[in-house]
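Only one chain is included here, represented as structure tokens and corresponding to the form predicted alone.
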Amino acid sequence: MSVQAEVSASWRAYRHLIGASVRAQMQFRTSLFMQMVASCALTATNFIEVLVIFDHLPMLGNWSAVEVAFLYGASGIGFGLCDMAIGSIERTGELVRTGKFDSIMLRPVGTLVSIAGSDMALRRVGGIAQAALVFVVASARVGIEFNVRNVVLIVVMIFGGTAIFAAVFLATAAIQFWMVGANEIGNALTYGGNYLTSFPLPVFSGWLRRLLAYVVPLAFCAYLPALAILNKPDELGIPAFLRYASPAVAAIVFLAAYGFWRLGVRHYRSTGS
């Protein structure tokens, strides 16, 4: 099977996948909207974090208020619809665990399709609209000029930063071949990295920067590109050319990522009950 109909057969099967899931989920509507509202409350608790500082600091570094609310909404929109989409992928060490991953391999679609799609969190929409709220709020304050390479830039950061949050997310699941257990260093480069992103990159010290900027490339989710959209001086030193470069980073690192998941899989060797 050449690639494209290998990609085109696991679309597809995500798309049956998710299908099931949404329809098992919207038979049971009030449970569905309180998690939606229990989720839209948990998100803007992070973004009172954001205010409780601003209402003791007139600027973080060269960061107004309302700047990073713009980097707030923007991570949290990436982060929550890969959340949704593929966050079920954290069952990952449990399976392992418990062997279950054997009746995965057994199915005729691929292991990360299959455990990806069987849960596609509704609930996370909540998370979602609340980030969207705080970005086009923010979006309309900043003063943004919504020409056609700032709307292209916009979009670019989003979605560039959903495949780089898929990335490490599919990367931290893939660890749990070799070290069962270890949701919590995927907790903290996961949901752990979209509460960095929401803070510009100069606040932190260096090791952290560095981490963020090269090693775990959370800075493309929605610093650099806000550079870019808002037309800000970058007090690090980072490359101009790499405001722009969010879908290159975001195709290397998930490819990477997969590339990782697949020698996990064939790392697997089952619990043997």
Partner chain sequence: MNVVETHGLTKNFVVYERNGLIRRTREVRTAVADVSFSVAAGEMVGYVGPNGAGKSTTVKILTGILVPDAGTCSVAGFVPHKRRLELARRIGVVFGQRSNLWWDLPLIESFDLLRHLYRVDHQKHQANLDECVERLALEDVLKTPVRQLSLGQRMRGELTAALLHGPTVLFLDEPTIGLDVVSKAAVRDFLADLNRDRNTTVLLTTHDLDDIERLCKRLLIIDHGTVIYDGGLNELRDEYEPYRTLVVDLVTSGSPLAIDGAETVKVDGPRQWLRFHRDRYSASELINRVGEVAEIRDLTIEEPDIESVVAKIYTRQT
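To complete the pair, please output the form predicted in complex with its partner chain; the form predicted alone was given just before.
Here you get just the chain by itself.
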């Protein structure tokens, strides 16, 4: 099969799996609705927290509240989309521990597609809606022009963020083939990562900045592309071209994480029964 045919087959399989998972969740409509509300409320508290912290951090003089809201909104949408699309790979550890990953491996569909499509978290719609609301309001107030350049950069920022978060999700899920209990570390990296990306990079201490810019490149999810959109100077001396590098960075880290995932699948040893 050509790469293109393979991708389109995977995409179709993913769509069918998602459809099934949505239908399954629709059986419990009320509970789904409650979860959406809860997800919305949870991200809203995060936002308030960011604002409160912001209020108390004088070193953020360079950033206005509405700019921080812009950053928060962009990273929240990117993260929410990613979480909804492939968040169910968090289940990897449990599937490995119980041996249910066997069934995933018996299908004529890639393991990643199979797991990612297995349990789409519809409840995340709540969180995404909240982040989108913040983002729309902040964009309107932050004083940017909605020309082609900025719209393209915004789209690139959000989907680049989605892909980078996806790489983090994937890598942390892959670890669980070796360390079944690593779920908590995974959560710390994914949800914690989202929390970090809500802040402008300069608030962090030196080593964490470098980690986020060059190692686990979460700075590319929102901060760096936002500098380009908001036309802000960077006080950290990060090379200017990196503001536009998030698609490339996203592609690299995603492929690396996928390679790591494949290695994990090969390492899978099922369970005795």
